[in-house]
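Heads up, the chain below is alone and in the form predicted on its own; it's given as structure tokens.
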Amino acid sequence: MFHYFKRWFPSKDEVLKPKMAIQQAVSLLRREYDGIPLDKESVDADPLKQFSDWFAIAVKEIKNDPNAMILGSANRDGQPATRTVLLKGFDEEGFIFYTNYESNKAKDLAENNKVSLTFYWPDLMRQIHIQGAVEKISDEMSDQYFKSRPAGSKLGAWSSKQSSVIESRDVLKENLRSFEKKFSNSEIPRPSHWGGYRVTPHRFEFWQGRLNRLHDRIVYRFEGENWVIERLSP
């Protein structure tokens, strides 16, 4: 009988072994950095001009999504938060997404305006880290944006009070069904929960990967009128 337990009923250490072997795989996971040198005398003397230079290489070498961006927010208790959001537009005011007034992300950034901005291109051993400050923008121009989306986009975007816990997807689909016949015979107008934010920067580092893990990074900080470029220890 004891034999027939031991048979069932794995020992610690062989309840242990799958997870130390994962972790040890995950120790091993890594990459050789040999990306194209960046250095001061390189960049542009513009941030924004060095960043659309490296948007536009990752537009057209990145398959999917080259404009995701990682954005990091904190409430008024400091509690951080990151979450992936889609660039939308960027000029020389700022960089612009797009959400729901309700969500969890807009009740972080109501509270604490300060956030950041990462890029992360690992097929071209680069990234672009930006802080600064948001606000939402004016309504014309959400209005403008969102009638340049797809009607099912316009639609997830009455269907879905973001953020808010659901009993089960039904709830998403007969939500979705309600306003595609509400709207049927109507334009989608857009909902006064749903718009743009923009992120004027204060500081960019730009970050491209080299050799023995010697990592060149190029900082943008903005000084009186002025933005000072430095370069950063990897």
Ligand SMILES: Cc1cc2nc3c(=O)[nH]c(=O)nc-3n(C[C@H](O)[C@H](O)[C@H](O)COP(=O)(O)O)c2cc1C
Second form
Amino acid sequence: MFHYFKRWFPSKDEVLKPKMAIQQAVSLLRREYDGIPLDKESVDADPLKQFSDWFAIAVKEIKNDPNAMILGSANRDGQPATRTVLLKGFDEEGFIFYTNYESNKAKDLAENNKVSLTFYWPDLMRQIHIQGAVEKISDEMSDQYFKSRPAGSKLGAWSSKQSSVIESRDVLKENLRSFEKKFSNSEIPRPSHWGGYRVTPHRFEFWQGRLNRLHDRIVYRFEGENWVIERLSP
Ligand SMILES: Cc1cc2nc3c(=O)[nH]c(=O)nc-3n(C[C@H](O)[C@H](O)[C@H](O)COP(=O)(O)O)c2cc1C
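The form predicted in complex with the named molecule, contrasted with the form predicted on its own above:
Every component of the complex follows; first up is the chain already shown.
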């Protein structure tokens, strides 16, 4: 394999020469990917096990937010929206995250339960893309997780009407103060507008960056009662 990129791929210092406008520099930002091979034969037959293996490596190797994932939604008009949320649990039933049940994303999810999740770990040259259907988890499960959160996060959930327009940051400070007072002598309960969702997957794609942009893409799609494994062209 030719490693000719080493000759002509510029370093970040070269790209960010003071006299070069960032608009010009952006097209020079590139790197080669030389991850370890990913094959239909070497992946686990069970996509959840494969996810679990990659996720364990990400948790070990990635300094910040290895559990950050991009949640893609679309409203009833088909307008897509994406945002980052944190994965807080996964098992055979699906992938769990927590949020505000009155947020913009919650409105999308109520109109259209088809979603995607994307993990990207640049240092591992790996991406996992999941498609599935979303549903709210039980109140008991949300209560249980809410109890485990630090007091500040609990009060934050009470204080923010997520995705609504506010006049200034003072609104949040004021709300925080009033909820601190309200719950000063009692346990902070879970607000009914806050809880979890579970994404039940029907498709997984594991992407491993490889040389010359000839990346490995291994897809699992649920057909009948089985997971069918296929390789896609990069
Ligand atoms: C690293 C990171 C983690 C985040 N985790 C969450 C989360 O777990 N839940 C959440 O509601 N928002 C989380 N957010 C904020 C969301 O990206 C988003 O701004 C917010 O949920 C409002 O989105 P919406 O208006 O589409 O509903 C996170 C943002 C970042 C950058």
